[in-house]
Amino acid sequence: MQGKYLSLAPLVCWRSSPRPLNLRALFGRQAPTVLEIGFGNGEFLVRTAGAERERDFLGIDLEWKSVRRALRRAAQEGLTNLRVMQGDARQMVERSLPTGCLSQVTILFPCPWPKRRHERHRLVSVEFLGLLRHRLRSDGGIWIVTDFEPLLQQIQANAPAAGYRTQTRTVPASLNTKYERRWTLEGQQEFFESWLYPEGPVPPAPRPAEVPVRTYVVKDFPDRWNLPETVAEGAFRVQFRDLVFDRERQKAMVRVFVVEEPLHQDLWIELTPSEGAWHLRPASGCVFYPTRGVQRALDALHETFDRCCRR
């Protein structure tokens, strides 16, 4: 059966690429990288990778749909200059991103959060816009289109202590996507473009530490075994959620939530025989970042374990 993407060739599988990224390797040259935030259908970001081939274009989305509907465009316009990923863009652009690799970044219609408990989530905010002044080159600049106007005021607000001089306007409907479609048809005729540009020294924006996982070999399996209470320490806290536990062929699995704002992981430990000795690690074919979060589930599910085996 064929998939709905057609090819899965533009799909970059982030969490298991080095870090950051080798964008020339990855696009086969070296050309102007642009980056598009939210891309969802991915109508935009095809439609302008296929009218200027002589730039390169990175697309990141949440939802594994807005993905399978680009790579599809993608693979019927035959292009060659465009990747995608799928993952919250706050991780991919702090983890993932050279210093210095976009020409441009791309926001259109992002999700506006309007009620104000809500309003930490936007990506306008000051650590994210700064972050992205750490990504973009000198002659640089960030494109935002909102049809929201408090959206505007926050960018108008924030960009300044993240760096950037800004250019508003209001604009006609001229990008033609879902949401300018949607929010055209139900009778909104302007919308508020911004232009930030990079001025001043670039702000530090060091890569988050990633830590050598440590595992543990045990000698012998327990004959029950009860989750771990949840462990809260410092910045992150770890949630032990479900256990699968199977006593005749010795083996268990334990699903693991850990967050370490504003990083959230969700994977699975397992504890599986190993020469003659069980082996407690991250599940076969599981991805994650290796983070002091991740190595202290591994340390409680292992102080949990060894107390049981001594009962």
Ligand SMILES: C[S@@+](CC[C@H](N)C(=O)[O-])C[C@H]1O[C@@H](n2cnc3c(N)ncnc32)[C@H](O)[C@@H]1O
Second form
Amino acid sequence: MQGKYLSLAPLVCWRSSPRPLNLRALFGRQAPTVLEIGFGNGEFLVRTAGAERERDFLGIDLEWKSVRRALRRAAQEGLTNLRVMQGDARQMVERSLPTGCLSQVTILFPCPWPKRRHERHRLVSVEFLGLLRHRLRSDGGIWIVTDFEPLLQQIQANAPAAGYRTQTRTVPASLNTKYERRWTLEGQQEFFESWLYPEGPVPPAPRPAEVPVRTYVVKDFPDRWNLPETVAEGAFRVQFRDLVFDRERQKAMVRVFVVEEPLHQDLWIELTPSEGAWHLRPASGCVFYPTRGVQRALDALHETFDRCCRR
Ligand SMILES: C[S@@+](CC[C@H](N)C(=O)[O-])C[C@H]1O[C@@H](n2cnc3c(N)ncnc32)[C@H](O)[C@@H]1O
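Would you mind giving the form predicted together with the named molecule, to go alongside the form predicted alone above?
In what comes next, the whole complex appears, and the chain from above leads the way.
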């Protein structure tokens, strides 16, 4: 059991943190902040934070397993200048990071999404680079290293429209990340490094409005519970997938996909006992953004729940 190495101290849970974050309060000091997006197993993030104690490091990764590995490494090093968040960097940066707070953004070997129909998932879109421009200090920069030449070409094409000038060169392997080692073992000897420096006026980047999510308290637990039909209303679509229904323990969970372009959310909603009644709410520990679509999912589940109880 390796749990003894795990400390949750560096973990920032966006749901219980102020938005935007107060980085000074978060790190307990005022220092230049580096954001690493997609830190994978966290080895570069933790190594760099250990070597550069005068700077603060914030890592964001989509996957919980990446966060868990980084937490374990960070605890072994006893770092105080490192924080990590789990989630889609596009949402985290948009919702949680204040204007002009970053001295550097690091993106090492981002997912290439080589298929044309998947290109929209790439992190180097004009929109996301423009958002990062808004969160960067004017003397800051974005550092991107990739093994995939089409991604480099996309960076060069998109950077000017997002408010940057670029410097690009090929570099040998030197970062010793998991993916750099992987591509090196497969025979790749040169990688593409880009630095993006802010230029010109800062583009506007309004923060999306948050909807206070209304949950339900119900008096009965039904004998069965049917999933609602897909809800497709104007700007959003809500699909109900898996139902985990435990009559004996009087608990139920439903997996819900909420699409409000460009945001795609995959969350669980739970029905759990609470003070002599049952609470219908987003499952504790699940990462979601409070939007109209999430509220619609809760409303629709409550409607079917009501119908099942009346039968
Ligand atoms: C190819 S791996 C590279 C990992 C690491 N930088 C390395 O060099 O070994 C890409 C990483 O980016 C993360 N990722 C992909 N899309 C992301 C997003 N939208 N927001 C945050 N992290 C993302 C993945 O979970 C994965 O850990």
